[in-house]
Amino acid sequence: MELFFSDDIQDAQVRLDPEESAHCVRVLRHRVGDEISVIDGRGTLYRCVLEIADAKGAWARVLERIHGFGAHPYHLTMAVCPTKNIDRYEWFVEKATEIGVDVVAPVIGERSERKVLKTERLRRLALSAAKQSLKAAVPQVAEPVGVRDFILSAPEGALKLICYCFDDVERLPITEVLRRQAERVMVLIGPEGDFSPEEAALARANGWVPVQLGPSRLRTETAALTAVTAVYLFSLEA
């Protein structure tokens, strides 16, 4: 199944941008009358028939709308410090999208080695991964903020989890905490040097629950993807 993306959907008409049009018409050789599937990035899939097969601007007519296509029964925000090697962070965004995540929120901690992050490429990777994994919703990639600001701005009512390596407090297994069955889950993952004690203390003081992902010491991106997978698999069992 091929998915195309459009943010220009009005009534029963869908317009593909030049990049998607070229892929549809020139690469995949779709012609007028062919049925194509288009996502809007917000959770709806549109079954369409191609009416203008122009490689610079294709148009299609909507036959059917399918809401919640490829959706998961939770809302997950992954607040993850960017890795020094940006390839590792990009890998996390791609794989987390394939599994199921709603918001990727880059956060900059006191011990972060990477202080600057360009988000446009991450958004393109998320879109590509959403189409590949047959999802109509594309995760939001937020602009980077400081760890402290993110901790303090987290909404009430969310299940807020922080993964870190300090042994000064009890850390419950993430699967045990997920039994609280909140619809909105937020997970905070630190940089290679972990959170500072002050950041961890601030999180605990503001309702973030310390959790652990098992006995292995994991890289930042591995820990983040493990958390995404835990939430996803728990939702299948719930």
Given for the second form:
2 protein chains.
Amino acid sequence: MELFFSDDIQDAQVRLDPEESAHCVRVLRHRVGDEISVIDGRGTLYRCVLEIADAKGAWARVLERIHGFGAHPYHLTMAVCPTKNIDRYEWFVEKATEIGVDVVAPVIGERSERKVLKTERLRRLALSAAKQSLKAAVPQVAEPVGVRDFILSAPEGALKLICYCFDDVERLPITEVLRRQAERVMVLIGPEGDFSPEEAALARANGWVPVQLGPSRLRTETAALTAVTAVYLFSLEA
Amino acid sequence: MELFFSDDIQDAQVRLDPEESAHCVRVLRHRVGDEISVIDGRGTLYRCVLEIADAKGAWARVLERIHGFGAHPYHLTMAVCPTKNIDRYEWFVEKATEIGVDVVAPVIGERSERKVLKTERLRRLALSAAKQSLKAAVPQVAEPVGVRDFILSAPEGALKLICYCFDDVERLPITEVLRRQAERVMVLIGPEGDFSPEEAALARANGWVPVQLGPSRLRTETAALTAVTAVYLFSLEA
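Got the form predicted on its own; any chance of the form predicted together with another copy of the chain too?
To see the whole picture, the full complex is given below, headed by that same chain.
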């Protein structure tokens, strides 16, 4: 099953952009009358019939709308400091999308070696991973913000978890904390050099629960994916 | 903390091979009298003092043995069909090593597009990932065998789980099945084209429990890492 993406869906008309049109018509050789599936990136899949097979601008007519296609039963924001090696962050975005994440928020910590991050490529990766894993919702990739700003701007009512390494306070295993019911989960993962003690203290003072991911020493992106997998697996239990 | 590897440890004498010697003496500039940490790849870390700082063949004297350094509280064999794109399999080996796995067993299914796999590079990856994540035990990478042979040769007493996609039988969520206590866990993950019905039936007939990894559609290597993470996270609960 091949999913196309469109951000130009009005009433029963779906328009594919030139890139998607070329993929649909030139690469996959779809013809007028073929049925195709298009996602809006916001959770709805549209079963359509191709009406204009133009490799520069294809049009399709909506046959059926399927809301929540490929959705997961939780809302997860992963706030993860960019890794020195950007490939590892891109890998995280791809894998987290496959497993199930709603927002990837790059955050810059005091000890982050990488202070800038281009989000455009990450957004393309999230889109292609969502299509590949048959999800109609594409995770949002936020623009980078500072760790302190992110901590202070987090919404009320979310279960807010911060993973860090130093042992100044007791940190519960994430598996225990995830037993608490919450509509939204937010997880904050630090840079290679970890959060600064001030960042960790600010988080705790603002309701973030210190958690640990077990005895293994995990790289930033592995810790982040382990947290995504924990939320995903625990949603199977609920 | 930097770990070195040696397979030549006798009594209180540790010999580093030329590659490790060069890294220790030329790259890290260790000198006679420096303390270094060496793993044997089988679970023991040796605190040593460098006695011969030869970049082609360094020697160290053992000060202390630490058994089970970086060990995890389970024994996990991941039998995973090689992916078409070998990078994805190498990525799995690296990440699984970080999180915690004991044996990676490449298995070739009827529907595997990749029928051959070079294990030498995978073993090097497992070693470097184990050193990077501070584990004294390096996962064993087995030589590829056929899925049927693997199924039939699995030991008694292990909790044997098979993940596959088709819905001919009820498959419990892996999180439920992992509640069963077992000394050894084995997980079988199929190729992109899934197992054949005959392979799945043979597994069931031989005590393999069909499990599913939830609603998300995961690539082979993502499914495999999700299973590793499930076993790891559930060991935190026990």
